[in-house]
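The chain below stands alone, shown as structure tokens; this is the form predicted alone.
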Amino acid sequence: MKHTCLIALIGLLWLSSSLSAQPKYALAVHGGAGADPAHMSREEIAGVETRLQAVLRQGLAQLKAGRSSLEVVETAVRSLEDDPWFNAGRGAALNSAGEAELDAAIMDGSNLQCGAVAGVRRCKNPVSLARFVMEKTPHVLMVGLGADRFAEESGLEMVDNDYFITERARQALRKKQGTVGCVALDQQGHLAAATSTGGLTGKRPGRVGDSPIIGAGTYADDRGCAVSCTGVGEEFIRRQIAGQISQRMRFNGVSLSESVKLTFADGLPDDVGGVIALNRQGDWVLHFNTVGMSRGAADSQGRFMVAIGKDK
């Protein structure tokens, strides 16, 4: 009997490190804060919770298949910046003189390498061209005209401005969903985040928001956290929030949770946004200050969640 309990004992702890030892790997991705269900019908609704759910399962299945962070994090800010409904790359908002003046920023949270560009005009994907900033050039931040030659020297899809304007960025209807982003936690235990933004509606040509900012919309770093905004551009700058939510893990010793509690209280106004945030641990915090805001996770455990409204 004794004999029979020990092997059955044996059986409990050799399943239990079976268990902790299979590869953890998670994704978070947002479309952007200030998404209103009370104004959205159920079409609507159900459109944004399916864009999502899609790329959480394509970002899953990279993963899964061993692929690093940095590479999920771009191919599921492409999928947005291909989506019209989102405002990155085709559909994004347009400027006050009615064009489309593209930013993104990726970076890599296992060396701190990091690229980004703003008011590109021609690139199809410019969380592509961001990527290619980071590892084909000495710089970090490249803008406008010059980005546009970059990405062309360098072999990006090109296309005429006209690409990215949709008539539901010309409306700029109240479906309008905002900025796209995604941070992940790969299986070699890696975090990486991206975001693409076409910025504010109706803004003056040239303005340049957080999301190419590197520590105030963008910011990846393996000792902190993951994270990507979305929101009031200026705001986000001005406070640093992306790289205060990863340094206050890094410093402060607190949990990512209580980090982007105290980010957000540290006088950042009401209704200006939201974070997507992830540490190494696979624990995310999908935290917005705004009516809502289109977002989802999943993980290797199984866990799975699309939201839009503060109800869930």
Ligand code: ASP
Second form
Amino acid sequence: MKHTCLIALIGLLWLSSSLSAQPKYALAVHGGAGADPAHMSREEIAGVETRLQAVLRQGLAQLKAGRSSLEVVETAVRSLEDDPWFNAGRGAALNSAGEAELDAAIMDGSNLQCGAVAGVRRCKNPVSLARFVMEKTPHVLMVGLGADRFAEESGLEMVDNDYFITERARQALRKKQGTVGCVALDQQGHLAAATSTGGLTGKRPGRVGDSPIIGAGTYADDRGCAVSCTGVGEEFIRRQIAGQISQRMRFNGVSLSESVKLTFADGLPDDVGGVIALNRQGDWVLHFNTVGMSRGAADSQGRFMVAIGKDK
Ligand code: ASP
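Form predicted in complex with the ligand, following the form predicted alone:
First the chain shown before, then all remaining chains and molecules of the complex.
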């Protein structure tokens, strides 16, 4: 009897130590703030949720295979750019001239390397161009013609501006469409963030939002957290929301959820948008002050969720 108890105890100890030694990885995605599930059809809700679930599964598989968070956020955002349901890449919101002008950014939390593009009209996947800016140039932000030219020279896939324009975007069926973003934590303990958007429907040609502004709509720092924002970009730029959330953690020692709460409470007007944020412990916060935000998150411990409306 004594022996059986001892063996059971050793077994339990082994199990708990192997569980805690499990690699910890996590990711969160958003498909934009503002969508109101009360005004969406069942098909629309299912459409958004199914797509976010697919992106989460793809990201989890990559993270499990040991891929870097940087690669994961790029792949996730590329998938959402290719999907006409979201306001990024194909299906992006159009400017007042009826054209697509795309913004995107990516950031590596392990070394603060980052890249961004704004006002891109022909590069099929702006998030990959942002990564090229980060890795192949000494710059952080490239815009317009020069950015498209750089994409072409780099051999990235190019398309006519018409490729991005869908009937749905043309009719601007939804008031605020969904920018996309992803934050991830890899097995090496590194964070990354990426965001991509067509901006606000009917924006002035040349207007740039928060998504490609490092520290406003996108930020990642292993010493703080990774953040991707969505909403009225001007409000996020003014307050440097993404950077502020990370810096509050770093310099004030507050938790991730406290930091998001304090940052939103510090004068961000109501009904302007939301954020997804993730720290090195794999805790996530998906917070918004709009009626809804398409969002999802998953991790190595088996947590998996997607939602559009407020948490119940
Ligand atoms: N934040 C984006 C922008 O202002 C738009 C959005 O998230 O829907 O360009």
